[in-house]
Each structure stands twice: as structure tokens, then as C-alpha cells.
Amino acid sequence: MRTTTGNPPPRTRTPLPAFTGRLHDPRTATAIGRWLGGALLVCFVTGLASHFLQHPPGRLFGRFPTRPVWGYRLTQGLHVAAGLAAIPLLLAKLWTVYPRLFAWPPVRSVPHALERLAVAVLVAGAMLEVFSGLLNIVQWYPWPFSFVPVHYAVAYVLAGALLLHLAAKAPQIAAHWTRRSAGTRALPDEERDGPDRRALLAGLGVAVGAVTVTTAGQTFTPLAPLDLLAPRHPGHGPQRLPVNKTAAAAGVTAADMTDWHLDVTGGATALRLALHELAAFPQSAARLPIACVEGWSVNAHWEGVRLRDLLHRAGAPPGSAVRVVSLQRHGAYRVMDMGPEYAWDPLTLLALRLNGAPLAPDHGYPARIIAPNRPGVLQTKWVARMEIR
């Protein structure tokens, strides 16, 4: 029989990992942070432009520019491209700084606790923004909340947390922004750019470039042949135009399209027009892009009736706004409000034809709206009624 004598040996704490590599140092974190900060800034500014175009506050309604016609195509293309580029940058940034999660003690003071809380909000907000945006462009929504308002609200939380973080780390960022420390002293040899750091940054640049080149073709058509990772491809779809929502998904049936009339109300003269009556109006043509919030966009040739001609025929007061109602059974954008800057623009059409042929059902047959410099969700398909307001 075995016996033990004396007191058991004291427990010892398992030592925490030690990270001494130069790639986990402040200089590497600062170098990556510059790129990531630029990408997030582009996302924030272009995201605000997109949100206000889709959901204009009262003071901005009717004040958006309709030129250049490709304006929204550019801003939303940049938004999605910068968001995709931010994914490898964010992951590299987190890899660089993650050893600080093992710092002991985890909280040293009240200011330190507040700093760590701000960092937690910053990391959580950044992860939610970039990965929910990624799932949005492939139209997969595995969460119970509405994407648009949450994405918009978290953008402000992320911006605030980032500003707090920059303020707290300003001395350290200044010390490692260039080869000299805040303009006062040269960095020590161990903090200068060495082969390891240069290799990491070069590899990260290649990763960002690869992501951009293989996705930007959905907006920047010269890169379309390299559009390997984007969910939409220019020129693929009915009438050489991608489709986000089909007629079947919108609940629009063949019977709806067959027994169709356009009602125009709210003016001096109420109109009820069949398709052949619309075809008897003077027809206009415009080459305009369709640009969607998911980042893809394509130029197309549209033909139809200028909206302002319809408004004149209905006796609408000059400068009237228009509410457009779709045959679509459900969805956030089945009703769309159009300010006078769009409604009276000579390029805004009630389109009947696309790329030389009548609209395909999935592109909004019998009639849809196409206007310059507008998000695709506001280019209403399957138009059934217009209310002059």
C-alpha cells in the first residue's frame, strides 16, 4: 500500500504565451492599420451616400443630384470593393495584435478597462460590418434582424469606437507612422522594416489586390473577364443584364402582366393606360447604368416614355414628386417615392424596352422605372400605379 506524507506541492499557474516576434509589434500593427483605416473610411462615406439615396431624410428629399448618371455606380462599387478589401486587412490586423489578449493582468485600472471595452466594441463592430456586408452581396441573411438599419447603425458605432481608439493610441501611432518616431528620433534597429515585415505587408497587398481584381469586374467592366469571386457577372442574365429578384420571387404572375394597365393619379387628369397606349406616346432612349446595392452594375440601352411627358399629360403641377407602386406582392421597395429632381429629369423613363427588345418578365415587364444616378432597388419593376404628390 502506497502512502503519502507531507503537504501536496503548491499549484503553479501555467505560464501565458509570450509573443516576441517583430510581426506582432506596434509598427506592424500601425502599418496594417493605415490600410484598414483607409478602407473603412471609404466604406463609411460611400455607405452614407447609398443610405441617404435609399432612405432620404425629409430635409434631403428632392435635393439629390442626377448627374453624373454613373455617380451611384461609382460610389456603391467603391463601397463593396473597399468592404471586400477590408476583410483580409481586418484579419491581418487582428492577427498582429491578438497577443495582447493574453496580457496579464487583463485590467490594470479604470482607464485601462475603458480602453479594452472600446477595443472590444471596435473589433465586434468591424467584424459585424464586413462579414454582414459580405453575406448581403450574396443575398444570404442568416440573422433575425433587418440588414439595412442594423448595418447603418453599427457603422456609426464602429466609427465612434475607431475615433476613440485612434485618440487613445495617437502617441503610439505617431511613433510608428514613419521611419522616425514622431519626428524626434530614429526607430531602433529591431523596429525598422526588416525582411519579415516587408514580406508580410507584400503578401497582404497581394491578397487585397487579388480580392479586388477578382470581384471589381462586377462594376468595372474592363475587369469582367477576371470576375471570378463576385456573385454577379456583367452581361449574364436575360437581355444581358443580371437579375436580383425574379418575377416569381416578387409574386408577379403571368395574369398580372396580361391584364395590365398603368394608373396615373393625383394630377388634373387621371390616366389609365394600356401597354399599346403607352407605346403610342413619343418614345425616348437613354443609355443608363443599373447599379445595385450589392455592388454590381451594368450599362444598358433603355427605351420608353419620358416620365415628365406622362406627368404633363396627367396635368401634374411642375416640380411634383411621384410615388410609384409595383405589382410586386411584398418587399421593402414595392412602393418607391421619387423626388422632382428625378421625376422631371429628361433621362428618367418609364422603360418598355431593354437592349432592343421588350422587357423580359424578370426585368419588370410590362414597364419599369429607370433614372440616372439611383440605386437599383429604386428603379422599380412591374410598375402598376403612379401617384402625383
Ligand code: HEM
Contents of the next structure:
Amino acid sequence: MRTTTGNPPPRTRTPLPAFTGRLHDPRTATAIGRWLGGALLVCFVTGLASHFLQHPPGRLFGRFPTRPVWGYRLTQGLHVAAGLAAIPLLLAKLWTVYPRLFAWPPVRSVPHALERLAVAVLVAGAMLEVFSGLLNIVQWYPWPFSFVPVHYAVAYVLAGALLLHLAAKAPQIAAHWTRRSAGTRALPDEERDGPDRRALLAGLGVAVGAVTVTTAGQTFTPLAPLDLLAPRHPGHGPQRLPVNKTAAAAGVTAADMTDWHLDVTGGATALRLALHELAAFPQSAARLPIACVEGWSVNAHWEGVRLRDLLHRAGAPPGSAVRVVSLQRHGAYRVMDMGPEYAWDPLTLLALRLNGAPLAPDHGYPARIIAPNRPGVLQTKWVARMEIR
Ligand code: HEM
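For comparison with the form predicted alone, provide the form predicted in complex with the named molecule.
Let's see the whole complex now, leading with the same chain.
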């Protein structure tokens, strides 16, 4: 195009969108950030608890508390509930701050460039963490990597990037932490927190509440009737207990279960017990939850042989640990190490019955471990061998 003088028009930047409302300002970013930060903190702390229970570093092995029996049920239920609540919070937070994408110039200095780089890592990490967690609880793994190590590593990256972000934004966060703290200038009420912001925050509160109420029933049984969106319902499954891995998926066949016997090795007396011999041991009962890493949990009535009675019979030295090996053909949890605090706990059973009937094949027939305050993946099913260590 030419001007009337025949000269080309001066080069200008494409006009950027202008955002003037209160929904994209630092006060809204701070208000949503507070909730999001709280949800992420709960996820981080409970996620670490779950990680260390499953993969105890040497010095923690044998030192976990076995009470309260519902400890893991609570922490993992909170982990998944806070992670799900973080999804609407994260989307709202990103929507609030997205106009900053158009800030001009995009980079003002080297520290500013580093800060924006940290924000890019923060956003990518937060999205990867919450959405991979979501897909994991619906057991859909559309990625080529292994979920657990990536989720664990990204948690640290996210925590570091979030700390940097909080440090960089500290002055703004302090200035906008509460409605009253928004600067020293005395603002009239309607300017301090306009109705549009209140409506956004109220709507977000309703969204978070709705997500929580329709999913928390998978672990918090009083809300079970409202458990509409969670992938699991606590009462659905054989013997009123959900199943994560079926016998077929674990490669355990009917023949494996029929020819079954239990080997207990490593003590003064090696034991090889058929099912009827185990059933002749003194039987104990315990009411303990199965608490899945994926956030669902349910209490059940278990009957079987106290593990410590078996260990005594096998001549295990007091305080020894046990390695439990399953009939299942493959999978990360085919072999499980149990510290002495669980192995010798009076509530830990080699369970033969569940809710008044022999274990269903998908619940680990003929025998499975049930112990207090343990992740479900460590409650080994189809137990074939125990090695005293
Ligand atoms: C995973 C968590 C979070 C993510 C993904 C996130 C993301 C972002 C992004 C992308 C920006 C724009 C940055 C820029 O372009 O300069 C931003 C700005 C901001 N964030 Fe966060 N943030 C998170 C947590 C928090 C928390 C916990 C708080 C405070 C409690 C917070 C307070 C702020 C503030 C005050 C701003 C500046 C807003 C403005 O100047 O308009 N953020 N955040």
C-alpha cells in the first residue's frame, strides 16, 4: 500500500489487545494464586509421603508408623482431591494472567528474561503434573514414558519454579494479598474489589466445590452417593471392593490358583503350606482399608493368618523384614518388601477371606497381604512366597 505522497507507511507493531478489567489484574492473580498454591502444597507434601512409603530410602525402611490405620487413606485421598481441585484453579489462574503474554517488550532485561523462563517452566510443569495425574487416575497412559518417575521428578521442578515465581512476584503478592492490602491509596469499596472479580472468584469456588463433591466420595464414604465424576466408586467390584489389576491382567491363571501353596523361606524352618494347612492356623480378623495410589479407598473386613504367627512358625528372628513374592507374572509390584514394623504388627494378615467370603480371584485368591497404613499397591495379591530377611 502507498500513501498519497507515494511513500510506504511507517512500520508499526500489530496492535496488542488491551485488558482493562479487574479479572486480569494482580489482585485476582494473587487471590487465585493463594488457593492454587495451597492445593499444590497439599499435593507436594502428600505426594512425597506416598513416594517414601512406596520407595523408602534406606534410613526410613522399617520406621514407618502403622497407625492410624487410615493414614495413607487420608493422605492419598487428599493428594488426589487437591490435584483435581487444582485443575479449575490452574485454568482460572492462567486465564487471569494470559494478557501478560502480550506484554511489550516481552523481555526487558536479563533478570526479566530469566524470570519469564522460570514462568514457562512453571506453566509447563503445572500442566504436565495435573493432567498426567488426572489421566493416571482414569488409567489412561497415552505417553511413551513411565508415569511414576516423571510425576515425581516434575513435582520438584514445579516446586522450584513456583518458589522462584513467588520470589519474583513477592512485592505484588504482598501488595494484593488481601483486599485491604491493595496499596496505600484509600480506595472506595467498589474499587477495592469490584463485583466482576467477586463473581469470578465465587464461580471458581463453585467449580472447585463441584469437582470436589462429585469426586471425593471415592474415598470419603459419606459423599459416596455423590461420587459421579470419580473413575471409581468405593462399593463397586467383586465382594464390594474395587479391583485395579485383575487376575487375568496379572497373568495369574486358574491352574496357578488350584496348584497353589505358600513357601516361607529364610527362617530356622522352611515352610511349604497348602491352603487347607493355612486355614488350620489360628485365624484373626481386622477391619482395614484398601487405599489405592489412585485416590480411591474403602474399608473392608479381612480374615486370615497373622503374618507374625507365620513368621514365628518359620522361626524368623524377631524384628526381621519380609520380601513377599506374588504369582503375578510381571509388573512393578510383583515383589514387595515389608519392613518389620508392618510384618510384626498384630493387624497385618495374610488374608484368606474378605467381607465374609474367600477372596475372589481378582482380590488375590488364595492369599493376599493386608496391612495397616500401606498403599494398596503394596497389599500384594496372589502371594506365593515369603522370604524372611
Ligand atoms: C502452578 C502455579 C502457578 C502458575 C502456573 C502461575 C502462572 C503465572 C503466570 C504465567 C503469570 C504471568 C507471568 C508473567 O508473564 O510475568 C503469573 C503472574 C502472577 N502470579 Fe502466578 N502462577 C502460579 C502460582 C502463583 C501463586 C501461588 C501466586 C500467589 C499466591 C501467584 C501470584 C502471581 C502474581 C501476583 C502475578 C502477577 C500478575 C500481574 O502482574 O498481573 N502465582 N502467574
